[in-house]
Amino acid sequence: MKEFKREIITDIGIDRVLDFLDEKRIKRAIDRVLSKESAARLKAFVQTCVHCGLCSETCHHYLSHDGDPTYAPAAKVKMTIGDILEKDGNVTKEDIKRYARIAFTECNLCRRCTMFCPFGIDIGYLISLVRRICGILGVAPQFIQDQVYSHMSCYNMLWLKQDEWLDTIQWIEDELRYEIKNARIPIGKKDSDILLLIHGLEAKYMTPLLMNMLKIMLVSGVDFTLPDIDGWDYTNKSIYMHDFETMTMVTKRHYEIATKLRVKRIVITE
C-alpha cells in the first residue's frame, strides 16, 4: 500500500477541537464503541479480510482518483478501525484526524463494496464505527457539526425558529390563494389521516417544492396537516456523525407530534 498523502485542508471541525482532546479522552471513546456499541462481527470482518482486491473497483472514490491504493475500500478499513485494534485504542490526535477524513470525506458508506466482497464483509459498518467515534469525541467537518447542532437545538437542519415556521406557511398560503380560491393550510389540526413532515430545505431555500406539494394535497382533498410546533423537518442530519442519541430524540419528536394530533399516517416528502 502507497504511503497515505493527502492535500492539507483545513476544517476547524477537526483542528480546532483536536485542541481540546487528550489521548485519555481519545482511548475512552474508543473503549466505549468497542466495548459496549460494537458486535462479534467486528472482529470477524477484521481477520477475514484476505486484501483480494474485489472491493476496489466498486469504490467511487478510488476510481475517482486514478487507482490509488489507499482509496480502496480494505486501505480505508485498516487505516481506520484495523489500525485502532492493532494500536488497542492507544492512539494519538493525529491518528484521530487520519480516521474523520478517511471516515467523513472518502467513503459514503454506500455499502457498494460489500455487494462484491466475496466474503460479504460490512465495510460500510466497520468505517461508520470510525464516525461514531469521532462523532463522540467531536472531531467531524464543522457543516456537519452544525446541522447536528441545530437538530439538538430546534429540531431542524436549518437553524430555523418556530415563528420563521409559521410565518412560512402563513405566506405559502397567501400565494397559493392567488390560484386556490380560500387556501387554508391545516397546521396542528387534530384527528387528520396525514401528518406532513418535509426537508427541512423546502421551509427556508426550496419553498417553490414546498408550495407546489401543498397545492396538490389542497386540491386533492387529502386530510392532512403540518406540525405547529418544531419538529416538522424529517431530515435527520446526526446520522452523518453517527450522534445516535440525536437521532432517537429527533425521530421520537416525530412521533410524540403525531400522538398529541392524533394522526393515522406520517408521511414525509421526496
Contents of the next structure:
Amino acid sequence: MKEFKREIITDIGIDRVLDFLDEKRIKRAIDRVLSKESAARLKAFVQTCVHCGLCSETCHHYLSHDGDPTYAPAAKVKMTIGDILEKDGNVTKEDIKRYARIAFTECNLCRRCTMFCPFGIDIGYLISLVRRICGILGVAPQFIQDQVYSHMSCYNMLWLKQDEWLDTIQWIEDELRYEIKNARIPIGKKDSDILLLIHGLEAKYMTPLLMNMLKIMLVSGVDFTLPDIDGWDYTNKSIYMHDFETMTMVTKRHYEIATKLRVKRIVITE
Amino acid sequence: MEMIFNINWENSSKTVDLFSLRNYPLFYDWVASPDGEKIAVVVENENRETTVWVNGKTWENVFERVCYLQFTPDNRLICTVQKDGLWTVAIDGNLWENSFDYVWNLQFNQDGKVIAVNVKVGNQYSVCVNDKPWQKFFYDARDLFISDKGNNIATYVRLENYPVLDILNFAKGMWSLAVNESAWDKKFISVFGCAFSPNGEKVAAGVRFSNREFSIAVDGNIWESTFLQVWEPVFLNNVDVLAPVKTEIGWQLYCNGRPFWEYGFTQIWNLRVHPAKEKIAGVIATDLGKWTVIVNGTPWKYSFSDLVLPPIFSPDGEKVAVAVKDKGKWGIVVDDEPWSLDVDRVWDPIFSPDGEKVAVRAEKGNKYFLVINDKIHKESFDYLWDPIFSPDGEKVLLRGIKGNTYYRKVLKIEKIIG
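Given the form predicted on its own above, produce the structure of the same protein in the form predicted in complex with its partner chain.
Every component of the complex follows; first up is the chain already shown.
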C-alpha cells in the first residue's frame, strides 16, 4: 500500500485533548465500543472484505486525491478499525490521532461504497465505530465538539439562550408585520396541528431564511407553533461524534415537546 | 399536579359571547379559568396595543406584548407583559413593581400562591419570585422548577462564561443547579431532569461529568456510582430518589445509587410515583418499538408501537391510566385495558376522586368531545379544555368553545355513561 502521508493539520479538539488521555483510558473506550456496543456484523464485515477495491472508485475522497489508495474505503477501514483489532485495542495516542483524522475528515459516512461492495459490507458503520471510540475519548474536531457541548446543555447547536430564542421570534414577528398584516407567530401554543422545529443556524445567523419559512407557514394558514422551551433546534450535531447519549437526549426532547403540546406532527425546515 | 379548585357545582351552565372579539384585528392564546367562570384571550388593536380580554372586558393597561397567559389554580389570571420596552408579570391586570430586560418561563406552584419567572438584566440571568428578584445573578439560567408547596425554586445556571469554541474549558463543566439563589458547589457538563421531593425540601437532577459519564445529584451530592446514561430522577418519598440508569444489562431502575429492580429493559423512563403508597409506574420498552407501562415492577401485557406517555395514578394510587399511540392511532389504556375509542387525538386521562371514572378530551374530525369511561359525550365543540370532576365524582365541569360562544357546563356523569 502507498504510504499514509498527510499534510500536518492541528486541531485542539484532537491534539490537545490527547494530552489529557492515557493508553489505559483509550483501551477502556475501545473495549466498551467493540465488546459491548458493537454488533456481530463488525467481525463479519472485517473478515469478509477481500480487498477487491470496488469500493475505491465510489469514494469522492479517493477520486479527489487522484486515486491515492490510502483514501480507498477498504484502506481506511484497515488503517482504523482493522488496526485496532490487530492490536487488540492496545493502541497509542498517535494511533488515535490518525484514526480521528481518517474517521472525521476522510470519510463522510455517505455509504456510497457500501452500495458497490459485492458483499454489502457497511463501511460507514465500521468508520462510525471509530468516531464513536474517538467521541467517548473526547477526541474530535473543535468545531464539532463545540456544537455538541452546546447540545448537551442547551439542546441547540449554538449556545443560544432561552430568552434569545424567544426574543428572536418576537423580533421576526415584528419584521413580518411590514409584509403580512397582523402576522402572529405562535410559540408554545398547545394543541396545534404542527410543531415546527428549525435549524439552529436559522435562529442565530440566518434569520432571513427563517423569516421566509415562517412567512410560508403563516400564508398557508396551517395551525402551527414553535416551541417555547429548549428543543426548538432539530439539528443533532452529536451524530457526528456518534455521541448516542446526547443524540437521544436531543431527540427525546423533541418528542416531549410534541406530546406536551399534543401536536399532530413535527415539521422541520430545510 | 393536584389542583385545588373552588368550583360552583350547582350552577349548571354559563355562556360568554365571543362575538365582540371581532372588533379586534388579532386575538390569540385562549385560556379558561379552572372554575370555568372566566374565559380570557390576548387582544391587539390596529395600533398594536395589546391587552387581555376577560369575559367581554379588557384590562385597563395596554402593552407591547402579552405572553404566557394562564390561570392559576385559584383562578387568578397571570401573564408576562412588555411595557415601555421592559418586561414584568401581570396578575389580574396589576403589574409587579419590578421589571426586567426580559422575563420568561412564567410558572406557579400547586396552589398558585407562588409565581416565578426567569429574568434577564443586562447580560445577567436569574429568577424573580412573587415580585422579589433573587440577589444572585448568573451567566445563564435555563428552565424553572417550583416545588409543589412553593417553598423552594430551582433553575439550571451557567457558572462560567467561557467563550464559544473553548472546548477544553467546556470539558471541565460549567453548569449547575441554583436553588433559592445558591448554586450547588459542583459544575457539570450538563444538568437536567430537576425534581423536588414531595415536601419540597430536597432536589435531585441528572448530571453529566467531564469524562462523559452520568449520575444523579441530590442536593448537590452525587451518587457513588456513575452510569453510561441516566434519565430524569423522581422522589419515591421525601428522602429516596429513583432514576432510570443505563448499565451493562440495559436500562435499569436504581434507587439512591443502587439497583431497585434487578432486571433491565430496552428502555425505561417517565417514572411517576404515588408518594402516599410509594407505588412506582413508568414507561418501558421491552424491545424496539414495543412500549408499555410497568407498575411496581410488573409490565402490562399490551404493548404499543409509537408512544406511551407518562402514566397517571388515580388519587388512591390503585389505578393507572395512560395515553398511547399505536400504529399511528391515539388511545387510552386504564389498568392494562385499552379503550375502544376511535378518535384522531386524545389528551391525558383524568381520574375522578374515587378513581372509578376516567375522563379525557378527544378530537375527531376537527371537533372536540368529552369522553368518560370510553363513552363519548354526544355534544361536540370547536375546542375543549380538560374536564374537571366534582369532589363526589358525580359531575364533571366542561369548558369549551362552539361558534362564537364559550360554554361552562356542569354535567351529570350518569347521563353520559348511562
